[in-house]
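Below sits a lone chain in C-alpha cells, taken as the form predicted on its own.
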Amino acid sequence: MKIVAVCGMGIGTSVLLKMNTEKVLRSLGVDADVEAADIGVARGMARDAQIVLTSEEFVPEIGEIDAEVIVINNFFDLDEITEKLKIALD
C-alpha cells in the first residue's frame, strides 16, 4: 500500500504528516509506504497510491485521482489520523 502526504511545499508539514502517519500505521499493524510530496508533484505521485492525506485547501488542486483523498485538519493529531485511516482501511 502506498500513501502520499501532501502539503504546499513538501518539506515541512507533509513530512510531519508522513511521520505521524507512519506512527499510526505501526500502531495499527499496517504495512505501507508513506511518501511526502508538495502539491506540484502530488497528482503524479498519487497515480499508484491508494490514499492521499492532505489539508482541505489542497484537495481542489489534486483533482480527480484514483486514490482516496482524506482531509486531515490537524497534522499533529494522531487520534484524527488514526480515526480517518481506520475508516479508509476498512
The other form holds:
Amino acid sequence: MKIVAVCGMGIGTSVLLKMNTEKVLRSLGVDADVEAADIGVARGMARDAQIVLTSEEFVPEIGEIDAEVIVINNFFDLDEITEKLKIALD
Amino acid sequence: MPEAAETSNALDAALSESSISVAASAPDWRGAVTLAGDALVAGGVTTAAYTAEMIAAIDELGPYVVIAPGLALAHSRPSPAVLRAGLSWISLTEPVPFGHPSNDPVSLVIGLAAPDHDGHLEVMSALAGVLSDDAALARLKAASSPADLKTLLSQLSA
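Starting from the form predicted on its own, produce the coordinates for the form predicted in complex with the partner chain.
Zooming out: every chain and molecule, the one shown earlier first.
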C-alpha cells in the first residue's frame, strides 16, 4: 500500500507527517510505503496511492483523485492520525 | 543509548542559543515569522532573504504551517538563502492568529531551513519526538531563557 503525505514545500510538515504516520502504521501492524510530497507533485505521486494525508488548505488543490484524502489537523497527535487511518483502512 | 544521543546531538547542532527567543512579542503572524527568520539569520543558518521567502510561502499557500494547536513550523523550500540546515525557536507571550481554522492562535513559532530535501531528517525526527509529547511541549514553552530551553531540549530528547 502507498500513502502520500502532502504539504506546501515538501521539507517540513509533510516530513513530520510521514514520520508520525510511519509510527502509527508500525503500532497498527500495517505494512505501507509512506512518501512525503509538496503540493506541486502531489497529484502525480498520488496516482498509485491508496491514501493521501494533508492539511485542510490543500484539499481543493489536490482535487479529485482516486486515493482517499484524509485531513489531519494536529500533525503531532498520534491518536488523531491513528483514528483517521483506522477508518480509512477498514 | 547511542540512538538517543545522536538525536539529542542533531537538535543541539540545529538550534543554537542565538536562534532562540523566549517570551518574545509580535503584533501579528508576519511579525512572528519575521522574528523566526531573524533568529535563523542570527544563528548563521540563513540570509535575510529566507525570511521573506517564509512569509511569501504563507501568503501563497495559506496558514498550513500551523500544524498543531498553538504551533507554527515556519519554513520555505531549499534555496540559495539557506546556508545550512537549522532551526529557530520563538515563544510568544501573547499568542497571535495565523488564520488557521482549528489551530489558532500561535504561541510557538519554530523556523526551519534545509539546503535540500534529505539533510535535515534526523533533526525533524528529533523534533517530532519532542513535540508530540504534550507535557514536554508545555515545559518547553515555559522555558525562561535560551540556555534553559537548550537544557530542557537535550533532557527531553535524551
